[in-house]
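A lone chain, given as structure tokens: the form predicted in complex with the DNA.
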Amino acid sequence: MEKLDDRKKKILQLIIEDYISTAEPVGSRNLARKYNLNLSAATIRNEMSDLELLGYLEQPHTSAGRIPSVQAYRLYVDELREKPNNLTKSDIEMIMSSFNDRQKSIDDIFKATAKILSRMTKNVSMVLADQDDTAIFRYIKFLPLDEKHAILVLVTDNGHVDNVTIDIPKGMETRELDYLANRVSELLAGHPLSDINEEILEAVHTNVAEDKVLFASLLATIRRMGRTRSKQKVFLGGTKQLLNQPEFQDVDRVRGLLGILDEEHVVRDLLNAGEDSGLRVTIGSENKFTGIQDCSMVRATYRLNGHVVGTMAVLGPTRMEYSKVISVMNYLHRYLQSIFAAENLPMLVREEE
């Protein structure tokens, strides 16, 4: 690909950036009036016929203006777009005020990023909260409840507690529950969650023999505690800021990507995809996923400790005010990586919904 010249460079930006504001081809004419380039329309012309032939255009026909392609938004995302593109203060103090408020569970932090990151760059986002499936066993309690029933609550080593009710078998004591307790967390703990499968349970059964059904329930209760908290969940934000996309006055586009998006595997996917190296940016046809390839996606990957905490995602049209939303996500990368290292996990407030 051979090197554009610096007025090619400029022409095209202002191309790119005429059309992400006003989602309009744009022609030669219309470019040399609103920006005084000293140049005639012609100039103007015979430089983007050029930039057509090497890739950078298209036209969606002959007597329309240009759109930029895939390559150009790849340019200009790479290369053109001006880096620093600062926050506004307001922008900043939206920020600050939406996560202040007042006290928030680790998925009420989640939930306003989303929240604020598809309000502020008015595209939908994606935010994936890994759970963190290498949580440790600690031990198992019972707690009384009344004479039938007790709470079983497994408690990790970083301090996250989950909990069931359990019926008590009839003519089982406390001391019992207790030491059955002690004898299972002695030969669990240390595993991590994700790792106690049936293999070890059964270890676990054979080596502790006690009330069968109490035993049974238990053992299901921990496999499922493990399962649940391995889930990545997602968090969908803005979905209708679509419907302000001039490319999406359409219904029927609309339904097709909600349609993806409804899918919570796809979802995830999608922001599982390629490796986690901190922001990367997949412009349209660049996008392996079949129904978002005349889209664009800005995901970026938190990390605790060298480990993915959590991938947070801008999805819009290729048209897209790529320096802003890359802004915001840096912004809010940042602002997030503060919040979990300040708030290091043992202090985690888990707020049960």
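The structure presented is a predicted model; accordingly, all values stated were derived computationally and were not measured. Throughout, rigid core stands for the largest set of C-alpha atoms superposing within 1.5 Å between the two forms. Residue numbers count along the first chain shown, from 1. What changes on going to the form predicted on its own:
- Superposition of the core reveals a Cα shift of 2 Å or more for D178 between these two forms.
- Core-aligned CA deviation for L261 between these two forms: less than 2 Å.
- Once the cores line up, the CA of M94 ends up less than 2 angstroms apart between these two forms.
Having looked at the form predicted in complex with the DNA, could you now put up the form predicted on its own?
FYI, this one's just the chain on its own, none of its partners or other molecules.
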């Protein structure tokens, strides 16, 4: 493919950014008037004709202006766009306010993430919380509530947190609960939840517990958490945002896309597609799934201690504001790290490209 000179690259960049902003085809006269290029409209028109011949621009039948092609967006994402914009103070405050309430588990955190991601990018957000049965028991803790109750917290190596309120024996002191938690953690640490069977649990019971009611609550929590690790959970945000995009004013088109998003197994397939890692952008026909081949998707996969725990994605028109979307996702990555650190859990790490 012919390499573009600096002037063509600059003109293409401005066309893409103007179209992202206005959703209107861009003409040479408009480009000359809006931007200080020190070029005549005729020169710009000639350059745009060359860009069209090279496959970077397309001309809608009803317009004299041009719009970017998938090839143009790919070049823009890979080479032309500036580094992601720094988020504004109000953007950062919006993110922080979304996580003010103390989330109790990774599920809660990802649910809040889906909501704020769609709100800030004005596109559909999809978050996949990975919940396979390979989760490894890490530790338990008791958080006393009052003389009769405590919160039993169970943490796995991939950061998932389960908790339940349990009754504690009358007169049992905090140090006794701590001792029980430490002993159980020592005996079960490193065991996959799916492998913690009756035999292992009975051995733990024999070693550490005298109160049968208290220990029954502990075992029930471990069993329940093991059962709920059998599938990936999907959280969606902003499906109604599609209706505000000019590209999705066609009822049949938006109905088809909403139909895809309504099928949880299809969304899981979308987010699990490919073996790549890190932040990835797929544009238009680069998407292999029928129904989203006129959309773009920005996706990032996250790990804890070597295990995939979640995938976040933004789905929208090819005219999406890529710099803003990527900036938000990068900031959320760092902010989630701070949340996990504050909760004294393993740090969330995005897979590097």
